[in-house]
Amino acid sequence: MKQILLTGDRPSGKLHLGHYVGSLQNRVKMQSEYDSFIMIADVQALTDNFENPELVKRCVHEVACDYLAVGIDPNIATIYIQSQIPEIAELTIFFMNLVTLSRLERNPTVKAELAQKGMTDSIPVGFLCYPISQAADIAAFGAEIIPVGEDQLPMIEQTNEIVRRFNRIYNTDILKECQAHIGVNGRLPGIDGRNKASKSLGNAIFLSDEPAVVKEKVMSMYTDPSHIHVSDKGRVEGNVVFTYLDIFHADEEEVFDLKLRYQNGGMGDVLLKDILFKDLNALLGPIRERRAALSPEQIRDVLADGTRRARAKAVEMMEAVRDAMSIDYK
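Output structure of the single chain, in the form predicted on its own:
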């Protein structure tokens, strides 16, 4: 039996290179190694888009397109819509009895996201309870491997706390603890050099961006503000172009040489950015082509089939959960 892997994304916009580096390319590699469940987390997206559900619904389709375009195979991995699995909501309610308000408020990931979104005096309960919802997302499928960034590690820790408490209270072992799988490249900085690449911050290159848009974004990338002339010595540290070249340029020795030339004077930003643009366009070209070839009918069929398979798994788990809690009423 393969271990169960669970991952996913909030459908609040198209996916970008940060998603590709942080998770998507690993999902493609790992989809055959594990029994992969890939969730389009529309319920979680609604926690901070509750006034714009039309955006979330539209982006479910966009995210599914991006999944298929990068190479996730729906015949191998199960792609499903979170809100269409009511068993997840049921398990979330049960888990709410196992977590205190103060524990939620101490979660570092929650605190960081609240600060980033400027939520201080008016925190939606749904947003604050996100760690509980995520624990239910994981436990409903018996997932053991969770690919995440380092900033999500507190979420995995809290999930395991909830699982242990459930098993202890109800004297069972049906729920499994999970472990985080950290990607090699980690976070990708935004083109502005200030934050991680983010659709909400407008500093990301999207997988579906046309070549002209990609070039415009690359040419606007943050480099070294003191590197004005080609002959000036430039800084490599904090230079977003070099960060991207380290990840996306195939020839490591060439990147090393470019860094030396830049640091010693004699390498212009425009030439560097042109090299990076060619690298990114070579990566994104096939993804754009596969995306353009997908029809709305194909996407609907993939989501319907994946959601059906996912719900069957969750139904089975919830029957065991209710039995452990003695609320099966048979």
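Please move on to the form predicted together with tryptophan, as the form predicted on its own is already shown.
The following holds one chain only.
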């Protein structure tokens, strides 16, 4: 039997190159090696978008389109909607007993998000608890392999703590510990040079961006602010165009040469950005085409079928969980 791979995204925006490099690319590569479950985490998206349910609903569709467009194959991987699996919510409630408030407050991912959203003074309980629900997302499927971005490592650690605690307290081994699989390129910086590309920071290139938009974003990328004239010597470190070329330009030696020329003076930013734009367009072109060929009916069918398959799996696990917890009144 294949090991279970599980991962997901919050549908609060379209997916971007950061998602692609951090996790999507990995999922496509790994999808047939494992029994793959890809969750559109709408319940988690609602923890910080509860006032915008329509946005979340729209994005469920967008994210599903992004998945198919990058090459996740719904005949191989199970793509499903988190809210349609009530067993995850049930497991979340049981897991809540196993986690302390201070442990949640110490979770580095949660802390960073609270700071970024300015929620440090009044924290909604639902938001603070999302690591518990994410642990349930994973445990309800017996998943062991979790392809995620680097920022999710604290979530995996907390999941494993909960799993160990559950198994110890209820004297069982039904829940499995899991392992994060981080994309080889790690974290993609934003086009503004900040250390993370993100929708909320407005510094990401979306997989569905039209060529003109990609061009505009590339041309506005942060380079070396003291590189003013073409003849100036330029810095490569912290220069976003080079960070992207390192990841997206296939010919490593050429990037090495470009760096030398830039550092020695005599290489303009526009020329460099043009090379990167061509690379990104070559990557995004086929993704854009596959996206354009998708119909709303096709997406609806993929999600309905995936959700049905996923639910069957979670139902089975929850029977074992209730059994371990002596919740059976037959």
